[in-house]
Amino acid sequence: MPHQAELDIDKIIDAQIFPTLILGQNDLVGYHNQPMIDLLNNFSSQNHASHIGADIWRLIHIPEIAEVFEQVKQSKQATQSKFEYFDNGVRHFRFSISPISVDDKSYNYWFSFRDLTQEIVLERMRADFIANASHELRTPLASIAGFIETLQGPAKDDIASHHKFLNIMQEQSGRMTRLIDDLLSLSKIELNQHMKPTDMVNLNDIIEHCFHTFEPLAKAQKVVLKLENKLEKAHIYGDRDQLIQLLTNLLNNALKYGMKNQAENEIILRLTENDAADKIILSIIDFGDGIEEEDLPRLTERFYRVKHSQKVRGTGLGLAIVKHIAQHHDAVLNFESQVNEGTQVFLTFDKI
């Protein structure tokens, strides 16, 4: 019979998805599960297979759950808190310990931790996300606001100001269009992550229609606009209409940021495969002014923009909305840029 207790009190604790242990006497590691025991090994920095009949002080060292265990030991009553764990950045926990009588003068504890940080590092987006879109939105619409009051008021009768004033209030409605459609695509797009595309597509289709698309706005601008295609098969798994948005934003990018104030300008668009020739890799390269390597990993985040590129309009949703796009499709996207020598945006995808 007691070692079909202790054979039940390890299903029990192994069934657990969180880290759970329970501290037996004198301090002493009893049970613990795989997530407690890799839990453990990161607070102490040592790799073992297993912490049973260990000292837990010597393997936690966070005042914090010491202070919330000695409050169970004397009220005997199960109590939860939080603390923060320094982990190549901060990682944040919510642990709880409850008492479990083993006689009338002995107990054990059970310990039960879960990592926060994801959640809140979401929460912090979501939160970011909204106080920006609400300051993108806000301008503009104060913007048109002020310019009715005027056209209203002062303005009434004055044809030039109209001409002026309702320039400018096309020109912000325009901005609010572009922000609430970009907002509208990323939404779609998140609510569709989980729905991995199934339709085989070609890429050689994909890239030579947004070539012959761009080509008129390169030429308008200046610009040669190169197409390297060296594939002849270039089939994946994947949403047409997406990938064109994918392609669209990066060579908006590339033409309102790649640029240099030179006699020609020259952006190229290459798809290629790896040498295993499993792998698909799309990329854009301009020779612009290239881009701080303290901003690279932060392109993806929403509304954040480069020094350089504010003074070029634009929502800052257009690279968020490629990173997602790229996870939809199980891409790899990667960044790389040197200052004054330009940008090289690759997307690496899995062959059919």
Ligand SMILES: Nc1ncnc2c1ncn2[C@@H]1O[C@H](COP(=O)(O)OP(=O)(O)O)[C@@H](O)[C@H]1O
Contents of the next structure:
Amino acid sequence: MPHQAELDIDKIIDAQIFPTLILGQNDLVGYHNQPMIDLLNNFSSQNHASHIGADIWRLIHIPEIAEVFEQVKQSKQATQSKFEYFDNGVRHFRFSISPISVDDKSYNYWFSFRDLTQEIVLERMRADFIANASHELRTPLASIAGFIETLQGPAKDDIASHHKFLNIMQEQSGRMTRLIDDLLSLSKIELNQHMKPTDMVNLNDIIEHCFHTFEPLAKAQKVVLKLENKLEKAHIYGDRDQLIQLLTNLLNNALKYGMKNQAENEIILRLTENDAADKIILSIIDFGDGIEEEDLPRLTERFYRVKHSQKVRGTGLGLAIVKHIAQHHDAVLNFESQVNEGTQVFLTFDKI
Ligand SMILES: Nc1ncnc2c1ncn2[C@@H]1O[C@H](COP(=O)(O)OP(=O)(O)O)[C@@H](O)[C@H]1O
Ligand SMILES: [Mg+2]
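Right, the form predicted alone is done; let's see the coordinates for the form predicted in complex with the named molecule.
Below, the chain from earlier opens the complete complex, with every other chain and molecule after it.
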């Protein structure tokens, strides 16, 4: 087989994407590719350009690998397994060891590793999300089911409590509707995440639209909604519906959490540009409750709500949606807040 005889094992190993090595006689490293050098440096807290000729068990102290290696030496069967490794948090690896016979008596061993940390973390987040979403939906559902039972049984003829129970049931079904709406918009945005918006939109129009939608709501709550816009042109590549939803969620928050029970309160909706005039900054500013510093990094997590705001209606999904829409637009999202002083949300977009 002349075309195979010319194959060079070192070149084959160099061509591997995953960390790969050949273990020669006496458990000494025969050859490895660059990803394996990096990984061995990491495992052994060293910084060497090569580990060729080194005893592998001086570099790797992972019992699962030693165990599988013993098994492979005896069975002469390729075997795979996995292990966890702590390095700034837990990392997950899968690895395989395959025997390659050199002559009748001796073998070399092919080691290959795959870092599965990212896949596993994403998978866990997805599983957590489904568990959280089911839990959030089950709570109002259980309450509705409970009241149906009461209305069918003990309170059957108690007309006075019918009204009260039906009101609670209506409130709970409203909560389920809001949750489902938010969950659906989140998954819709995620689905299109990789397709960047290509429509040219004018942020001036969008903030004016939202200003007019929210002004009566604000007035009803004795809040003055102010529009401050000094930009003549405010064009970006964007998805108009998503940007309206983003502003709606932020203005809803400013209205819900931006009250200090003062005679008069205000919310500012502002459009400015940076000094270089290549970015547009959209700010939503309230003078209300504010947010503790320790809560700031968690605000955009799905279902995260600050404890004291749990008396106010909400799903905890509003800012998760805002974050996804910002990411979809390559916009930078920042929060600044001071307890009892107020909150400022900034979104920085690339100008066309
Ligand atoms: N403008 C704001 N002022 C104070 N707290 C806020 C503000 N916006 C958001 N928060 C806090 O962040 C949490 C998450 O917001 P969000 O994701 O919109 O969920 P929700 O409004 O449904 O609770 C809220 O529960 C609230 O505690
Ligand atoms: Mg909200």
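Positions refer to the first chain, counted from 1. Treat the numbers as computed from the prediction; the structure is a model and nothing was measured.
Engineer: Based on the rigid-body movement between the two forms, can you say which of 128, 82, 209, 48 lies at the hinge?
Structural biologist: So the residue sitting at the hinge would be 128.
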